[in-house]
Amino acid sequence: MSRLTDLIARARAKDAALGEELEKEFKALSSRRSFGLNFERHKPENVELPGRPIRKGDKVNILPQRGSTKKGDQNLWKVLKISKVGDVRVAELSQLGVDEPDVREVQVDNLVVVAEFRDYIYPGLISTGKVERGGDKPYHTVINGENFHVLEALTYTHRGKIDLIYIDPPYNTGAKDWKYNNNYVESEDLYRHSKWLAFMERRLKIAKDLLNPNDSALIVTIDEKEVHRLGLLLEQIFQGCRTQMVTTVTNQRGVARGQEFARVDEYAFIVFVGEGKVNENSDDYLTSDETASKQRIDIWNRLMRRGTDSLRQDSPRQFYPIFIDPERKAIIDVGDPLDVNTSRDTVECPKGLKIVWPLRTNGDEGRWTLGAEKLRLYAKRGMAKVGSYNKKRDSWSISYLISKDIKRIDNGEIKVLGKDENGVLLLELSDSISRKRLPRTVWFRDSHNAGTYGSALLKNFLPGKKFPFPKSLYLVEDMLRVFLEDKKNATVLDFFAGSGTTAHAVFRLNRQDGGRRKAILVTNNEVAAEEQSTLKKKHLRPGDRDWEQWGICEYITKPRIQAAITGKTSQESSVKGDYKFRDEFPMADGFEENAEFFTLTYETPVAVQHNVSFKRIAPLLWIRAGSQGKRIDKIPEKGWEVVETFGILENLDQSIKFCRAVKAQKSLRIAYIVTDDDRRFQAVTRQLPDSVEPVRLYESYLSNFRFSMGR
């Protein structure tokens, strides 16, 4: 190693930056354990920032000509100066990373800014819309941007404050599902596994800083392609934390894999941070749905009459057909009673349905416990249902609620959780009576089917649009529930947000228990690979409005969140269908929630220090204070302003009035004080209530991003 150290010293003498980079890599290699997960830390991703204005000193790529489907110039250039030739802005560029740099002039319109991984970033946010139906509830946040940079931005607003992170990252299947350095990673790429690990490691390290160290959890879903590598990576990053893996059945039919086993499941790694734990539940998530309903509460009684007086002739009015849909296991209709001398063979069964008669095990004709009219009423109210199927006898059982248990529902001893997809009541004993159990490590639920409750459900909110492989809404809801049932003010982060299922699940949890949980979603606006070529042929580029409208954030995530909250699609038509899980109500009802949409911006420290970037920094200050109530979007003319959760003091000569207003606003959490003078900052701080956090601008903001987070 001494020889290598000497070579690094010689490199440093010629090029200090190169020497520093080599020393970093050497230290990483020398500290790496021989046993464990060893992989190449590839050159970090460069991120193109279409739409970002070109400035002197920027790093840029030269774009291919409009209409071309070829890749652009892969070299990196630095903007030396920008001038105007007639009506055209032209940039003078110098090539980076070469001994003898080329210099050329290129139209600014043909350039795109590039952020290298090692570059410091100073983030801001621009609001691109909002939905407000939740009154004074906090806002859910959807951020369009490179997720690594957004995670860095969140270190200023949420360091150590996130209660749960749920992510569904690229599975690295070899398909065009993720990029590394602006190139799709193909299945034949020899380094695709180590590239994926390097990509994930950088993001998970920042995620660790965002989680509440005392009580939180991380959930990462994955399939068999990277499951083993991901498990080792999590153990290395989250040393000292407990880790488990849950297997979820997401497609009972199975996905064919040639001559291999048909895959029916996916996996979820859970990292328990601090005192993070799973809540006991009335459902263990393992047994079949029918058995699970019995686990919740076993009060359903067989409709078939037993014991004495149980034959047809004993009560002819209670011998009638019940028509069921065997696929849905649903009662469709109840027929009229048959005269005692009329054969049941005279009753025709509608196509696609099955007739259920009260037949005893020996084949004799029995009778039902309820009359036909009463059963119709029970079925309509969700108090009767199709039970188990006896293959040997080719018969179905029918169950119902007896009057004693209906009274227990009325007096609150039994809780109604909602209705299932057939309108049948979902019941649970009250907390004082119900037997709790821990969820198992294998989850098997019809409601977790990704086809029915992922892709098909999403079409209700985004008619005519497609999104590849969305998770079941109800699976994500259950995943969140086992950690957040007793945390009604939790903050949930998903930085691979995709279609927005995580926020949708948070809406549902809040509706069920009156919670005020808030979700932070992060997604980029990448256009699907198969659509990019078509758009390029139309002379479009990233950053063009007609290109960006097809990106995942604009085309899928935002419209889904808006439709879920408002109950209306982007075509202003009511969302069709009902939620049928733990509760039942029309999707068109929407939710009483607030959400705001943002795009990440990249600021300069000089502009920040001189208040030039305040409008774009303001959303970060508001988010840090809880994303609730009004926002101060510009420097107040009177030198200070106070809203529900935070205040800003720009003119320190007004500190007495400011502090007086802060004390009067009982819900205020943070006081931002704009000053370069630490003594004056401390003087104002001493006048503030102990419950208010003083934050110095812009020192706290700039110092947070002066460090190369996670690099």
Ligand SMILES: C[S@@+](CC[C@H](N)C(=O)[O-])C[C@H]1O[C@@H](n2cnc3c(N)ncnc32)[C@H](O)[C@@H]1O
The other form holds:
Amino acid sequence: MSRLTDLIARARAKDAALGEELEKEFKALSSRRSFGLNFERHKPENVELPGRPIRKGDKVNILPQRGSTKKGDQNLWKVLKISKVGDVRVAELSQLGVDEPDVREVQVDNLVVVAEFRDYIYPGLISTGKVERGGDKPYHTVINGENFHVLEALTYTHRGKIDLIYIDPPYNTGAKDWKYNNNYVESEDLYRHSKWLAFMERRLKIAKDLLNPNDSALIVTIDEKEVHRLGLLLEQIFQGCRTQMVTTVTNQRGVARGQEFARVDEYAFIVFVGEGKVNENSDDYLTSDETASKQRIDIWNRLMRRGTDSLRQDSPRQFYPIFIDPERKAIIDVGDPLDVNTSRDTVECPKGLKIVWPLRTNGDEGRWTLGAEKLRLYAKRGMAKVGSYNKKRDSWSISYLISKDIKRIDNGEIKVLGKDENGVLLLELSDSISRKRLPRTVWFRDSHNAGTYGSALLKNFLPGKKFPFPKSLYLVEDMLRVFLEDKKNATVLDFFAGSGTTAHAVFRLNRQDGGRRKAILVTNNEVAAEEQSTLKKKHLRPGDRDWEQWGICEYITKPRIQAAITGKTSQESSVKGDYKFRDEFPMADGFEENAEFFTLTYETPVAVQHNVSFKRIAPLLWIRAGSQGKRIDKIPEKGWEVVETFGILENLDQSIKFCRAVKAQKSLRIAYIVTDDDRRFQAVTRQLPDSVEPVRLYESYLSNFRFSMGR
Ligand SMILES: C[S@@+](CC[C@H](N)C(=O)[O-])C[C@H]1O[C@@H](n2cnc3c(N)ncnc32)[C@H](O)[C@@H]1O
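Form predicted on its own done, so how does the form predicted together with this ligand look?
Complete assembly follows, chain above in first position.
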């Protein structure tokens, strides 16, 4: 028994009620995590849904009067009744979350629906435009919405299917860069860290379900404000996964912080899921060009075996003489291996030649890396040569090419310029053939500068517009390449998309290697803080068209993606400037890619019951099937439809025709079957080809998409 439980027992003996209270508190405290991150989960987040019609039973906020810049009423209300007074609709409200609720009557126009994160939501998507230049390539999707709810919706379309998540969340700087429950979290807020953690934890937990458990990765960028807390949070959520942190220099000039160190860097946490790994790359992002070129010069390796098992007796077949012409520095012949008990002195050296033995610096007999037979072949093909001469020891070294580099010669990665007078290959030692290596944990490259290749570059695509702190396009491109170079069909998700740099980087990767990777971007349509008060003074509110057009998604993300693909700004002029580094070409060329823009909608339970919202879930069905080809926005009279990647069967009496059409459509991946009857669903499933995934949809469509925070 601990000292504390002993004391509680004594208190209980004196005063039972006090003892009980103390024990309860003690239990609560001791059930908390003893190590790691302790933080309040906070009252559930909520989100205002401007534009959603107000109905009886809804939770609402009362908006400040138009024209006011005040925060307004902070209470949550429930609509008890709506009545009409003349032309005006008035709601009777009752206050929520208090013992003695206030009751009020407020004009419906001054209310906004609120979804608490523990409430059920029925998400839908409506298309708000597209850009098409990519032929039959899959579409990138940009979704305007609260990312928590979009992530929930993505669990229907992408559970376990995402190859890489790259996010750059608000850094919690206190500079009005993010909101918790509709209010900016400022630096004086005592709960700012726990609010940020609660906010991130909710989203990361769903994100985890979206990642491919066998092979994927999560990248989260952050700065010094939350780096430590984020590290612990990731460790807690992604237990059992490997985690690393990369420091990226994003502003070499440094941001002064009084008499402290000037900050030049940011961080990126990497969580490796399953077999997730980084690829070797021609740049390690740290080594200077000068050092790299020194390291690059020699891809010829010493034939002498080093390290363990490197003595003659360890592998006698690899102890043999090599006859060289010291004048011409040429391999003339390769002798046979010697029996272990035969002395090397028994081998005679032809006149004018020299014998090279695998001798170690201390004179011991070592061994070669290759067998004699293989070396003969290498010498014949010019892949082995006489190396340097050591005057002191009067010895020669022999070099050869390792099989990894021979493969690179075979696949054209290393160019052969010809052969020298001894028949040895002359290789092109250009930048592109420098040996690939693992990227380092510190990245220091000019191309990663956020000012030049983030903010300034963005201006080319969005002349006259400003967006705070976009990432360098080339930094994001390099990060993605490290994980996706070998995954040409990868799906990348960024649910804090901001200006859309991640999709832009995916376009570049695809162009470099003909990939068909697709990006899913999610961002809200937040209007910048200073702009908000200007708009409020103009009597505007969120939800008004003239307000929403200034939001990030509408004003920045969509036009940027559009301009990047078309090469034209929204003013229809060609984008000025050229891309740099890996792939240099005019920005005006654009990319051969497709993208579609969506807005997340919140359907009402009434619509769900009356089944009026098929159109709103149609994009989700299409996205689940790979965002490619045509979409089915309406089920035709015949009760079924089949397009390139999926089909829908609503009238099960038509299943024979449907299955026939499915079989004929070779690229089809998913068959959605609408029925509440499991037996009938199974019966149709049996008639489908094995390559087609059968997915059941309830007849009341939207109930398939019912999500709740209380999961
Ligand atoms: C730091 S920015 C990302 C910048 C981006 N990496 C770039 O290069 O442009 C974070 C973005 O997340 C968005 N955001 C913040 N909270 C969000 C939420 N709950 N749902 C959706 N988007 C959110 C903000 O609007 C902001 O644009």
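Residue numbers count along the first chain shown, from 1. We call the rigid core whatever largest set of C-alpha positions still superposes within 1.5 Å between the two forms. These numbers were taken from a predicted model, which means no experiment stands behind them.
A.B. asks: Answer yes if the Cα of Arg560 shifts by 2 angstroms or more between these two forms on a rigid-core superposition, and no otherwise.
C.D. replies: No, shifts by less than 2 Å.
A.B. asks: With a threshold of 2 Å on the C-alpha, tell me if Phe598 counts as moved between these two forms once the core is superposed.
C.D. replies: It does not reach a 2 Å shift.
A.B. asks: On a core-based superposition, does Pro358 travel 2 Å or more at its Cα between these two forms?
C.D. replies: Pro358 C-alpha, core-superposed: shift of 2 Å or more.
A.B. asks: Fitting the two forms on their rigid core, what distance in Å separates the Cα positions of Val106 between these two forms?
C.D. replies: That residue's C-alpha is offset by 2.7 Å.
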